[in-house]
Every structure is written in C-alpha cells, then in structure tokens.
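Below, in structure tokens: the form predicted on its own, a single chain.
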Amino acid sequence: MIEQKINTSFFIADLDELSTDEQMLVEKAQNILKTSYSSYSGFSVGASVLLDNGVTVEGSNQENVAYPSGLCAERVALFYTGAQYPNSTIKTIAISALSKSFEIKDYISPCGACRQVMAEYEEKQNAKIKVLLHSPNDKVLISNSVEDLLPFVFRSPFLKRF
C-alpha cells in the first residue's frame, strides 16, 4: 500500500482586496439571495458568473417540496449561462449564502453536484474558472480552478467506449 497526497491551493482575502470586477460579482451574489426560494431549508444561496464578454449571470437556489426537485444557485446560473451564452467562457463564479435558522460563520462551499457541473464547464471551455466563496465576515476564499475544489473530478472520457 502506498500513501499518496493531493495538494490543493487557495487564497483568503478581504473583500476590499479583490479587483473591482470580483467585488461587483460578490455583491451580485449577495443581492440575488433575495430571489432564493428556500422556504423549506431556510438556506439561501446566491451565485454570480462573470463571462469573458463582460456579461454577468446570477442565480439563486430554488427549492421544491418534492426534494430533490430543486436546484442550487450555482447550477441555476451555470445552466442559464450555457443556454444563453454557449460560446462564452466563464471566467469567475462568486457564491454567497444566508441562513434563516443559524448564523453562517465561515465559507460555504458548493455541493458535490455543483462542483461536478462547474468542473465540466471548466473542461468544456478548456479554461479554468476562478471560484470566490464569500463569508459573512467579508473574507473571501479564492480558488483559481474548480479542480482545487474537486480533485477527483469525474470526466466525460470515462463514459466513452470507443
């Protein structure tokens, strides 16, 4: 048996240390929280995506009483981006969260399904996506690639038989 380790890299910054575009993206992620339909969990998530053409797309989580019929904020924003801007490259995604039932004190990381979708967009566009995870104390965890959040990503070649 051989032990192997995976290293991941990320940065922690104050919100005011980010570029103007990144600060605006975090602000949009916070603002879109208002449109979250999270009446069952009380856990609102907002995501905003910056494209290479300067367009930003926002999404919020949308729940449904018939779990798991809802959709996370990240996937709402990414799927809309894929449908409306199929030839654009996603540069950055910012994610923010708010809970009605408890105080969030740290960064909220995307769920596994969202990480997989983000990783597939990274693979599809053949370009890294910067991830900004905003915490309530205005600290931001910055990852320069989705792969740092999901090191054992499931890739499409595994499905190809020929």
Contents of the next structure:
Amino acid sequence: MIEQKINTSFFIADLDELSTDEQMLVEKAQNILKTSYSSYSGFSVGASVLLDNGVTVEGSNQENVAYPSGLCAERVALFYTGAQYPNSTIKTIAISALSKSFEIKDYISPCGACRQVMAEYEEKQNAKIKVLLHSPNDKVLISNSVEDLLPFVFRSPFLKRF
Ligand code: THU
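Return the structure block for the form predicted together with tetrahydrodeoxyuridine (THU); the form predicted on its own was the one displayed.
Below is the whole assembly, all chains and molecules, this chain first.
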C-alpha cells in the first residue's frame, strides 16, 4: 500500500486587494443573491461569471418544493452562460452567500456538483477558471483553477467512448 498526497493551492485576500474587475464581479454576486428563491433553506447564494468578451452573467439559487428539482446559483449562472455564450471563455466566477437565520462567518465552498460543472467548462474551454469565494467579512478565497477545488474530478476520458 502506498500513500499518495495531493497538494492544493489557494490564496486568501482582502476584497480591496482584488483587481477592480474582480471586485465588481464579487459585488455582482452579492447583488444577485437578492433574487435567490430559497424559501425552504433561507440560504441565498449568488454567482457571477466573467467572460473573455467582458460580459458578466449572474445567477442565484432557485429552490423547489420538490427539493432536488432546485438548482444552485453557480449552475444557474454557468448553464445560462453555456446556453447564451457557448463560444466564450469563462475567466472568473465569484460566489457569495447570505443566510436568513444565521451569520455566515466564512467562505462558502461550492457543492461538489457545481465544482464538477465548473470543471467540465474548464476542460471544454481548455483554459483555467479563477474562482473567488467571497466571505461576508470581505475576505476572498481565490483559487486559480477549478482543478484545485476538485481533486479526483470525473473527466470525459473516463467515458472511453468519447
Ligand atoms: N447552494 C448554492 O446555490 N450553491 C452552493 O454551492 C451550495 C448550496 C444552495 C442550494 C440550496 O438552494 C441552498 O443553497 C441550501 O443548500
């Protein structure tokens, strides 16, 4: 038996250390979470995506009384991006969250399904996606690639047929 280790790298920054474009993207994530439809969890999430053409796309989580039918903010934003701008490259995604019932004190990490979707787009566009996880205390966790957030990602070559 051989133990193997994975190294991952990320950065913690103050919001005002980010570029103006990135600060604006975080602000868009914070603003769009106000459109969250999350009466079941009371947990609002906003995601904003910056494309290489300068366009931004925002999404918020949308819940449903049939719980699994809802969708996370990240996938709302990413799937809309895929549908509307299929040939654009995603540069950055910013994510921010707010709860009705408790104070969020730390970064909210995207769920596994959202990271899988981000990883797919990263592979499709053959360019890294920068991920900005905004914490309410205006600290930002920065990952320069989705790969760093999702070791053991399921990749298309696993489906040998493709
Ligand atoms: N949620 C997101 O929108 N993004 C995440 O990365 C994690 C969770 C949403 C799903 C659900 O509407 C609520 O937060 C509680 O899980």
